[in-house]
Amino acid sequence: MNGGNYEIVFFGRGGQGAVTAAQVMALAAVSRGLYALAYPEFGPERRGAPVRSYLVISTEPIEVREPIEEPNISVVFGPDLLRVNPDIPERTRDYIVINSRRFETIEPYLRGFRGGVVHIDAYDLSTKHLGKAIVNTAMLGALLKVFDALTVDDITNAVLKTFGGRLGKVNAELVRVAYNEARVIK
């Protein structure tokens, strides 16, 4: 992180995790000595409904608080999410981490996005770990492939404390695997 403002966008239906993934992050950035804050943003708050979880992550203070309209990364929880929000790969600086069962589904969306993209099939790997398809703590390993300031050891402690007991240590173990998983296309 080279000083500054690192803003990041997590887009996700109610249920799959965004909003405390990007909790999971700002309590993970803290630990480290940095200045982070996560807030959500709901369209109709109800199971299945879209998302957006607003994270900055900063070595100086924070002090505005408003939505992120043009992130760094931004941390897609579905392909679908791709066509209600078509314009994140024009609004994404850098990176697009994206969970989806096949890259090649989702590469039509992508196309003219100059920044690079992290794939990942959270689904498989949350359902194997976690015996559902809550993808939350499988993104966040997969965003630690392009966001060096925080380290898997970072998250994992993070995770632990915010599930605690056996939950955390399941949360944590994906975190890990995720990492390991995911692939940087570009």
Given for the second form:
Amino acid sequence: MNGGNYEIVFFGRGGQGAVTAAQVMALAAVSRGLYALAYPEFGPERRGAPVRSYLVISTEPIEVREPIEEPNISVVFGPDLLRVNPDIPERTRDYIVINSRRFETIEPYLRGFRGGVVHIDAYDLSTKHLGKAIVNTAMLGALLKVFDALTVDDITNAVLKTFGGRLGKVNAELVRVAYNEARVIK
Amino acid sequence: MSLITIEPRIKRGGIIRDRVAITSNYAAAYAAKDVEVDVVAAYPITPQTPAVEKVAEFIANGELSAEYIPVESEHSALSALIGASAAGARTFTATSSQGLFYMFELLYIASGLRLPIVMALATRAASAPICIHGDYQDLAAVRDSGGWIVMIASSAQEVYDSIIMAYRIAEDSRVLLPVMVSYDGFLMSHTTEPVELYDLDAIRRFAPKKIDRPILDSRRPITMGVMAVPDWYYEIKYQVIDAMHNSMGVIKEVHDEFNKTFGRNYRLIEEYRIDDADYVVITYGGIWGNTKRAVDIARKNGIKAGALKLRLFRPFPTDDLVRIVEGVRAIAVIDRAVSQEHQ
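What does the same protein look like in the form predicted together with the partner chain, given that the last one was the form predicted on its own?
Now the complete complex, all chains and molecules, led by this one.
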């Protein structure tokens, strides 16, 4: 299923904010008059366990509820998740947005991938801005490099609304910085 | 590569006060806030918990003026609401699975006392083995729970809308029965999707707080929950059956008025490509969109398929259902609860 829908999967680990990332994007999309569906793949999740959350954005109402098998974009919160989910390059249609300290370490995993890659060192940016390596908002900044249906302002507004107060401000700033720092590799 | 061509289509102004991205749990909480409930009593249980957490937040930050009773169990949650409702309060709670089972004996008391309590049910599997995921085993277990009206929603919007309707139905003097509004645990309870919230004055006009029933009032004392010998027990339970029958007409009336006021198109049974269908799938809840997709695929393959969604589960819209499926060759039912004896 991929009619008029645009599909994104967030691959993270419990505690990194993959679920919130999809919800923030959904909020931003709905605020712009679009339709969105954001749903985590749930279990009794533990901190550190691999998790994924799904996001569908469309100009039409979204009626079908199902896991996304072949997303337009995979947002991968750490290089280890490429090892946990080795089929990401095979299943992703357009872009992989990935966090790692150095691009060279993940390059071998992406060799067969025909789409584009966005690289960001989100650990470093998150630690600088938040004091801890919770990378979800940095990953949203990187995602915007190749997802142009929403603007940086759309996302920062949704981040401010979701987190509120000081936490909202630093995360919104992080989205902006990450957007500027992220590199589109190909 | 260009991604999506955006054509913003925000419907603001008029009857819609805001368009938000929320889960079905939050949609339930927003509805409880918007109808200005007086008393909420709840005990946390997955996957319902965020619903009552959100209501607690509304009360704590002053958006809703209500009494929140953080009880020590679901048994106490419904007990507290029975007391509050008997005193004339508009009440709300939410639960799931084991929590609903723990409320069981109170379900009969709420309906027997004719109390218009409204409860959200984020449906969940029944232990053992412990499973928090969404099926409808909990709702199936209370299928005949003594006179609760039950609606099943398929989207967060429908959860919000159904709870607003639920108060109108429950508090109607021809009905006076508790109402349960259910939705899929996780598949809906934790899915973020668009919901249009309505103008608060329009909601107040649609579901005004008026007490059209006997209540506990020290100035005009009455007794509730008395002992009844079989003659009277029969009379009172018969009145519940009567009210359940009468509720069908009221539910239709309320749906019509809701559709007219808020621009929706809810029916007790929703139909999809049914007119010339040979084969019909009957289902309910969050898989309705998937079912419609399956019908489209079957049609493409030359099978004359159609689908029906049960929005109202109790009272069961038997007559409507029989009329709609008359003449079809076969019916498939997707029931997401199992009757261990009859499989």
